[in-house]
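Only one chain is included here, represented as structure tokens and corresponding to the form predicted alone.
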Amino acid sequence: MKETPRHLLDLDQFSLIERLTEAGLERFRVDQILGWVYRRRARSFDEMTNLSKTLRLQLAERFDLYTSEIERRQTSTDGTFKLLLRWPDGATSECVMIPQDTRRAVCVSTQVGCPVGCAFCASGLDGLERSLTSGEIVEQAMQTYLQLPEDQPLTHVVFMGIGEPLANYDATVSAVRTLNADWGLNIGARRITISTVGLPRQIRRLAEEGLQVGLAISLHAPNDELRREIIPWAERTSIDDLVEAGRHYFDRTGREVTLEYVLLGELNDRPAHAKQLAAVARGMRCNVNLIRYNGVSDLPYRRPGSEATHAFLEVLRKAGVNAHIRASRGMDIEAACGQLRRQRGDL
């Protein structure tokens, strides 16, 4: 019986060096390889003209390179675009790339739709399908990739697209270490964030893997009571949990903890609020992601205005916080998590 191919995008180095040395192949063959996938951006094993023809159609018959389809591409008057993929089993997912001056940074999914089920958010409205695997995951930033001239590489990548990361963690941590290597797109871990509602046991575990990546925990609310009115998992845990969480990270790392904060009209944004999130704030080592909310047609929030955001800002930073407010990009191509699958009629 014929083997079914395997996503060549979900092996690392040493898992594609035993399963090609089985086959009587050489060592060398596989820095060949993926030299043409990471670094010489090949989009089939055609592409691979320093490989004899034969092993060219050995390699096809083994794996699959790439095994989604770009349904759809939007791209905004700031240069943002984002991509639509549909997977062979007929699930799509979403990817975005936020370019701004020398940077380009991608943001990926982990999984198709969402567990969590914010409140305010597109992503969960029809809750979870699947999760990705660590191919899918790797291969939404080279479908990113694939789209930019050959001069301008991937500087920076974001897990904060559809799904949650901590919730998928070994195909999110697999698919972290391949993006990481020096085989494959040789970003450095310091440019690479991981954004969680906040699972703690899953952050102390992170904080284990000896991996320098940034870790953002989607805050949201500045007490445990907004907070689960707008995040049904937050049910789960306590703001306190995630504080002594983010510490631990913090001590194992060195890195410090962002808490992102989608300012939602008349709901988070009041200054007694930026009063209970500084307090939140100086209880561990962080900074505070202050993020203006992009709508979504079928949810009742709305974004806040310049003068109260600026008004929650100035709160935070006058009790000490290093606090900021994110540029909304790409919003006239509603670059919010899962409003393209929506749009599209996928769910």
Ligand code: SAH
Contents of the next structure:
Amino acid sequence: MKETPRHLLDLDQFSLIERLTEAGLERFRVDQILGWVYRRRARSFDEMTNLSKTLRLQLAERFDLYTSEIERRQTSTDGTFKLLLRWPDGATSECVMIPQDTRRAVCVSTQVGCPVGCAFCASGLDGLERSLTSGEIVEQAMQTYLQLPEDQPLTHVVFMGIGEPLANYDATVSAVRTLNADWGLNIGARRITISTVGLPRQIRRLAEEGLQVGLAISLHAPNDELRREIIPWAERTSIDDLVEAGRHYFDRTGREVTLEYVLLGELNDRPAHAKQLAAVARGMRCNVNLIRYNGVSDLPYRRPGSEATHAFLEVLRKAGVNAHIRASRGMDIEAACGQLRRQRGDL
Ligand code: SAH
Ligand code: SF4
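Based on the form predicted alone presented above, generate the structure block for the form predicted together with this ligand.
And the full complex, kicking off with our chain again.
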């Protein structure tokens, strides 16, 4: 028998209607409950004061609203903050809030650890413990949202935390739907971005979901040989396949793809690499996001200086590629790209 989920954030509007009308509740109650959860940010059923006491008790018997404990909150000098959440089975997840002007972007994790194990990334150092459920992905956004003042809603969600979103496809897509839905967090699909190490088959599948989410492909090398040295899963695919998949994504969604490129000092940051990268980028409608390597203890890579970084950028721009350098936020609390890692045991 299929287990009935208890985690309310795991359910979409349709399943909640099904579950509650089965229990004899009227349909409008579902809208009230969802309104309390996603718009009014109730932390418990008890706060849903226009529901009767009996109904609130019934709901609490049937469902858990939030399942994680906030184990730690760290705030950076630049205003970025990171939450460490602990799930009931002891697994932990990190998520990050990145405020910038009127924008408040939350970066969520999709797995506990990562099965890919890229050479320069802290998230995959210990492999994969388990994937997160859709509800657990949504809960990270909600827990972060709950930390913000009432007049400051979340504006963007990026799937750029720990884990490979497209290796946890169903939960990722279902979480996107809840974040996007008018009964959910109501965040426009254009303000949601999924970053992937590059799984062509899943990229094509995502293109057919009828969602206009942004897609970022972690390229990090301009040729297959170098790419396979630093990204184990690059063995399964080629840059040509990724360009094909990216093109397909643009054709189906109208969304320009982002190519992410972590600059590793003296490894992939030479002008010759930039020329090769420009040729790859011209193969599809895309923009290139350069990320200077953020330090991870025990890893041997170097963060390139600002001169090498700007020289790389110039080569791309001269070749007609739309490219930018991504600012590293929250480095002092290890919240920047690639610095999140699975936490275990005593903290
Ligand atoms: N697994 C997905 C989602 C994680 S996104 C993916 O790899 O795309 C995290 C982004 O940060 C990816 O582009 C990743 O390659 C990059 N990254 C990983 N380690 C980094 C590091 N040490 N410094 C800067 N960026 C890093
Ligand atoms: Fe996993 Fe992405 Fe880190 Fe690679 S960069 S180990 S795919 S989280």
